[in-house]
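Starting off, we have a lone chain in the form predicted alone, written out as structure tokens.
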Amino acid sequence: MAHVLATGFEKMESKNPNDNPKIKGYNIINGKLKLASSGESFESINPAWLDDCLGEFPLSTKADVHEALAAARSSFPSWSSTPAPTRGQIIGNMGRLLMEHKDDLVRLQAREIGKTLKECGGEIQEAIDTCLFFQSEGRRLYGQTVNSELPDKELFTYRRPLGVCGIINACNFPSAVPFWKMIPAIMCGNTCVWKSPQDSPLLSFALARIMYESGLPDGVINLIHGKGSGAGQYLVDAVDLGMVDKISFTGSTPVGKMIGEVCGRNLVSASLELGGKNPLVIMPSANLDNAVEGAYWAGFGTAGQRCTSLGNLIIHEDIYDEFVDKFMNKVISTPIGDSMRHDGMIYGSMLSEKYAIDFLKALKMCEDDGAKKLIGSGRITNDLRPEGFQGDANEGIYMWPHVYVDVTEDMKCFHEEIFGPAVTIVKASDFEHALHLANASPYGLSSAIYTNDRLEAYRYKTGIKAGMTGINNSTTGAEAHLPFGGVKGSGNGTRESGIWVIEAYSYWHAVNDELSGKLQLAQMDVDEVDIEEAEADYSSLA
């Protein structure tokens, strides 16, 4: 732990990237630091400063993944029999350690994935909140006592852990999301194999070390690094081998469908938190300045690299021109750059070169559809840069903010997720049309409406097909004690966060305790109750 904290977190004071620390990272299997069995490795590169290599990490093999799964299986009996309040106490220790090292973790996360320091601070805080919430849930892992229909018999229900959970998360929320998954998993008594995101292995390594520092027994959480097509696929393939009892995945819808198929044919539980094309509706009664702020943040926070980012901005025709003018005045001057070197940035770099390439392909889709571009020129260069960009564009992977108008329901860009700083704007003729447009994409994750008409707000929240809805708020996610997840192409109905996530990491066990000393059969040995018929005299009521 001390080594990681000493070499992974220092604030970048030097302008020379070679002066920043570079560490050797490891898998953590059964509490031990391990390299890949093949000896192969990969590097973690700062996308905001491409000359800055954070460290070198194991490129895990199938054998490494299977070793981690075996460790999780071996530790399951003792961990699942540990009293739930004790498990909760260890989780509480994790939250306190996260608080102690919060500033260092924030700087590390910003350095590894290019998000702003402010956003990274909020995300580490969400991991802390998750730990503190579930600390007490260890004392509320309730079952029920149920009355029997037969005498001298007691009925009970208990929550039981599933077993070994495979955890796969994306790098855009590399601290909050794995805690959303693993904290309730281990609180319920499960053990985990966590495949870290390829673009944030150092942060994952530091977080896993903190988990063990909190008193977690060896093998309860096992960390493996590598690519999605390598270690991630090996973890999913292990479902077919009977080595995994649960997969929890956050990522793209196509990959989520593949995981769902593997789990489905093995009758293994899957939690799938997938993509979104999140609608935000602006109605004439809205406070337009407030709505502009909400739409702006929803579209360009995290450089648009959130599953809850604004997709289709749906504006009522009566206020369309006024709103677009106000919106574009903010977008044109967006502060963009490395927040570790420049203050006040709205967004920083793309998460990696891969995300940049995929984003540029999505922009071509918008232009092929015939959407009209109001702003945006792809990747920022020193020769072609927006007025709010700070720094040397050649040092990192930065994108212009993009806004497209004249988007219609028949266009591909109306329906497809664009993972990056781009907003597609659609015009609505009235409320019914706006609600129709909001429901017309194949996704159903987050949604929002700005209106001061309470009936419109009510009709929107009851008519929208989405897992989350904001009223006079942006398309943000839930707080740590509310359910997070979507419907349609955005997920399979499971939820992260809050008490609802416990359903995803436990099963109900019904116990029938016969005390009579004889066989009693429900529904067959129940004494019938006779119904006595009585004649009523209604004459007195006349």
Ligand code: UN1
Second form
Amino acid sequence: MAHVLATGFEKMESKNPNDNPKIKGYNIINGKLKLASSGESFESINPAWLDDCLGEFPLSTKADVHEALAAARSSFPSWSSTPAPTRGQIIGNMGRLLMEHKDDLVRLQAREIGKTLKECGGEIQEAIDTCLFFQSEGRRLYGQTVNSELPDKELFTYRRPLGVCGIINACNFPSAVPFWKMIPAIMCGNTCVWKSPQDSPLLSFALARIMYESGLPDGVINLIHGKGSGAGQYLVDAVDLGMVDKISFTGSTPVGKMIGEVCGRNLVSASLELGGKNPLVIMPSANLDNAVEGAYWAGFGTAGQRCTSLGNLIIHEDIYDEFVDKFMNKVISTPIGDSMRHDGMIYGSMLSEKYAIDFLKALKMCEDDGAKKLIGSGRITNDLRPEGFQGDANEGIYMWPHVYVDVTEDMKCFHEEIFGPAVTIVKASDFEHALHLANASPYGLSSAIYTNDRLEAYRYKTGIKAGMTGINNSTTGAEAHLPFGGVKGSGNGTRESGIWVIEAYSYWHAVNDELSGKLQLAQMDVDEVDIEEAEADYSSLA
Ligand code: UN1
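Starting from the form predicted alone above, please write out the structure of the form predicted in complex with the ligand.
Starting with the chain above, the whole complex follows.
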């Protein structure tokens, strides 16, 4: 089998529009390009242009996943003993290569998942930022020296890697999120098996090749393609077989709970970044035009397919009508279309057919709940298209923007995440009610408030139960050096990004060094310091 760096990208015969290349994709196991052992493959389709097939990728079997895990296991001793600053240097090289190839990767990502070029640019930048941050963390993988209670004895702490990490991410952030996971993982000395999202295998393949071009030794990151119910499940099942020391997962709450159970019964560490029903509160003192911009972007950026997208828009009753009017004025003319062919689009296609099907089911839930619809007709067709739609609707999978009002706490659509361009609007009678509503869903990922009352902002920040809060900002917009993650149904409390993620990929090793040449017993052989005889009679004060 060819080494990952031995060839360029292998093109296949394609009937793509504009002759877009169709690529033969491979798994990368121990630095070698490999097909699935069954010979089976699946295709990656451009959701904004369904005739455009990006390539064919191995439908990995259980044996392929186990081979990748074995490769990660055997490369662990040498990688974990490579000095952390050297590991950091390789990560820095990855960042520099991403910068060099940024424009091509941005276009490839937009082509594979239909996200706008602008957003894809932001995302590749987030992957670059992550590399540059962790390049230096390789020089800062500090432990501590700790004083002993006994003489001639020293105590130390060291960060140790966990071992083999299984990485599973969703296709909505197909470059930033795997980098959030794998970069700190390898910086800490772990090795990885990365199951690429089934809807972004080509981008994952290109990113993994960049990792190898950066000087990564064979077997440190192993890439396997396939479906969630196939390769993804085999990777999780391998936890029960003792082949995995860590799973890091970004995706839905039900799948996250299943993974958490498997990891829990094996006492294996799990990082779980799950769904959200992110609330955004608008108070009367807010700058309403600014708030409209934030709510609109939070609701419809990435076609609402971020885990940090706006869920419940909670509006104070005093400005409710004015705000909804301004908001709807914007929503009605939302520019929607393929950003590779039309400029200025706010959002593009759904990530894939599967996301479209789930979104349509969620719309039915809103309708069954009796929420009142202000705009939205499901899938965009050439006969029924919003005024801002550009192009031929039959070419891709596009959805109308949807806004529902009169949503109340007793409705399912108040509580459940809707992954797509839909916002549910709730009316609040005062600040306390707004805060109550913001906390009433089962999730706790992101949250936001627009207010110019500092006390209200303070009370929101301290009263909300969420991993992230924006003040006079939208619910989205994580940065590579700030902790990312949620509470309640949004995760298990682990964090991605910044120095906080290091906790998720290392354990603390406490070492004591007894220099006295004899056995000294902690707590028992410690010199006691007596309390001096009290001069004062405290009982006379009572
Ligand atoms: C996700 O949706 O899984 O803050 C990640 C944001 C992005 C990351 C979202 N930078 O919305």
